[in-house]
Amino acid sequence: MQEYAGRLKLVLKHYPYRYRDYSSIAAQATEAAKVQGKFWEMHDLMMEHKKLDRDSLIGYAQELGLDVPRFQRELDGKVYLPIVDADVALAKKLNFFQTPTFVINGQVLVGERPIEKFRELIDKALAKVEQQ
């Protein structure tokens, strides 16, 4: 994103793994943090600590300085579950069943790939746009 600053748009969609106990609540937690301006910070803490149970998520919210009672209320009330469910429905509609899956200007990349592959597709897409 830094390399192509101002030329790319990143859209993240949730696809919680259905066989992992806490993946749905973790996705909801990122959305709850997002409304308080800390989506990526919450994401990064979850990836760093790898604990996704409710108590850990609340601890991360405290660590980030979020409004914890609000965060907890929204998490317990499943306020953001419809967003997560809509993302899952979209993935199924597009026949995406693996994470990570990336779409770059219509080109699908499944799984982890070297950065060079991303650059190749991004450069090709940007060249096409610049020709128009």
Partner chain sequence: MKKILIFLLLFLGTLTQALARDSVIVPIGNSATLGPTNAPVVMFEFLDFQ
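If the one shown is the form predicted alone, what is the structure of the form predicted together with the partner chain?
Excluded here are partners and other molecules; the one chain stands alone.
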């Protein structure tokens, strides 16, 4: 992101695998953190610690200084499940069946790829935009 500062925007869409224990609750937790202005901070903590059970997520909320009772209430009430489900429906509509899947200015990149591949696609997209 820093390499392309000012020229690249990242948009995160949820695509929790339905048979994994904590995929959906983790996605919902980021949305619960988002309404309190800490989406990316929660995202980073999850990526760093890898523990995604309910207690760990509440621990991250505490660490980030969120309103924990609200976070907990919304998580337990599955308030943000419809948002996660809408992203899943979109992914299925686009025939995406694997995570991570990336779309860079319309170009699809499936799976974890070397950074060079991302540079190649981003540079191509930038060149195309500059030509227009």
